[in-house]
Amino acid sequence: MKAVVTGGAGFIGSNLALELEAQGHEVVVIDNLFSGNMANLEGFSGDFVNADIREINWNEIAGDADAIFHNAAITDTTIPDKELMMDVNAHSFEKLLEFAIKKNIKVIYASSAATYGSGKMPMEESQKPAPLIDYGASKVEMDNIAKKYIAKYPDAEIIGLRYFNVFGPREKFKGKSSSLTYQWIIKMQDPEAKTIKMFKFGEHARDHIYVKDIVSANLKALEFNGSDIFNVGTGIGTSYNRILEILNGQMGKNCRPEYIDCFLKTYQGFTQADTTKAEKELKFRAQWNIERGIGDYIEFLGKEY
């Protein structure tokens, strides 16, 4: 199989590209290295195309592809340019679908739990979207575009994966957008670190999913026949107090929480996926619980640094 991975030098895309290649597939990575880095692709032997997702000649790069895994996007939620966010994340996605449908190429794309905002939990795929930020709104628009094409082209294969709060190897180049789990591990490696800042009172709970499970969900989507949108989470919300407790235990530390006021007006404090549909139809269930995922991540970062 020939697979194209957009955003393939980024956090999730690089993990996916490396696993696809390890399984023997021919892989082409597309990335403009805005938030990705070639260091994420160490050991990758496939083709790399440095290109802006908005300006790609799809036929030239992916005309003979069997599947396109679309992870390219602006993921920095603090970028104030809503028009740019929509152009990169949503409008370029529609151009991709136009091409893929004509060529009968399967498309598996990254949506987000940000589409749910502060909606009811556990968050179900069928509930009304309520994004709090422009990034979430752009992902809602992507889902709406996907639904439009699914209805118009019933034989097409378009699968959306609503990633919840992903953490794991190869996210360091995301900078301030990297998970707090990553940022805290790095800080706690400092012997002088005594406290960890978190919003009062550490009770915000999110569905933290390890990146290896995200890769597994993409592979399940590759096997899936048809089109649909699925949550990709663990189904469990874990508080930041608990994250710090796990890190202290696994790193042999005793860092205390330093509670600060939440200064973000649109902070999505709670996420929890309803995983029923993904388990039943996609046959995906997360295999890495939070303790095991953090332990594996600490080991990876220990080797890296």
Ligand SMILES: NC(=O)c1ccc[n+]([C@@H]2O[C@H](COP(=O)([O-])OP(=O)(O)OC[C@H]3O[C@@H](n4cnc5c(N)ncnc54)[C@H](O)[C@@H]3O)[C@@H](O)[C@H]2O)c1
Second form
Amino acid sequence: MKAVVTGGAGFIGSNLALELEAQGHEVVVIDNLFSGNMANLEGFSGDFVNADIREINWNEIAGDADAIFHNAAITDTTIPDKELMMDVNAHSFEKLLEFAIKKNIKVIYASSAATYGSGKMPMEESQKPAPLIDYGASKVEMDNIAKKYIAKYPDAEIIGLRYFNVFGPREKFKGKSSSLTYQWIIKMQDPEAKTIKMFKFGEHARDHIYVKDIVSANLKALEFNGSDIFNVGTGIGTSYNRILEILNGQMGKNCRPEYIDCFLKTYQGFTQADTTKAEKELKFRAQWNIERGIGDYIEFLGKEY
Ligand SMILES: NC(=O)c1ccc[n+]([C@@H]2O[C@H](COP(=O)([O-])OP(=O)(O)OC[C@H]3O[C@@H](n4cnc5c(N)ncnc54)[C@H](O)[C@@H]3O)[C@@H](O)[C@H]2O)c1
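Okay, that is the form predicted on its own; can I get the form predicted together with the named molecule now?
Below: every chain and molecule of the assembly, starting with the one above.
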């Protein structure tokens, strides 16, 4: 199979591209290195196309593809340019779908738990979107575009994956947008580190999912026949106090939480996926619980640094 991975020099895209290649597929990565980095693709031997998805000639690069895994996006949620966010994340996605449908190419795209905002929990695919920030709104727009094309082209294959809070190898180039789990591991590698800052009182809880599970969900989506949108989470919310406790335990540290006021205007304090639909229809169930995921990640980072 020939697979195209947009955003393949980024965190999730690179993990996916490397696994697809390891499974023997021909893989082409498209990325403009906005937040991605070639270092994420160490060991990758497929083609790399440095291009902006807003301007790309899809036919030239992906005309003979069997599937497109669309992960390219502006992922820094603090970028204040709403138009840019919509343009890159949503409008270029519509152009991609127009092309893929004509060519009968399967599209698996990254949506987000940010579409749910502070909506009811556990979060179900069918509940009303309630994004708190422009980034979330751009992902709702992507889902709306997907739904429009799914209704118009019943034979098309368009699968949306609403990733929850992803952590794991190859996220360092995301900087301040990387997971707090990553940022805390790096901080705690410093022998002088005694405290870890978190919003009062550490009880915000997110559905943290290990990137290897995200890759598995994409592979399940490849086998799925038809079109739909699925949550990709573990179904469990874990508090930041608990994350610190796990890190202390696994790193042999004793860092204390330092509680600070939440300085963000809007904050999605809690997420938890309802995994029923993904388990039943996509046949996806997360295999890495938070403790094992963090353990595997610490081992990876130990080798890297
Ligand atoms: N990491 C998470 O927790 C999470 C959660 C939900 C959804 N997602 C979604 O998953 C996808 C991948 O996110 P990630 O965490 O790997 O972030 P990332 O920033 O590492 O990856 C995004 C990639 O897209 C590339 N890109 C940005 N604009 C581009 C453009 N105009 N043309 C071509 N490439 C462009 C970047 O250079 C980067 O490599 C995104 O769509 C994101 O919205 C991520």
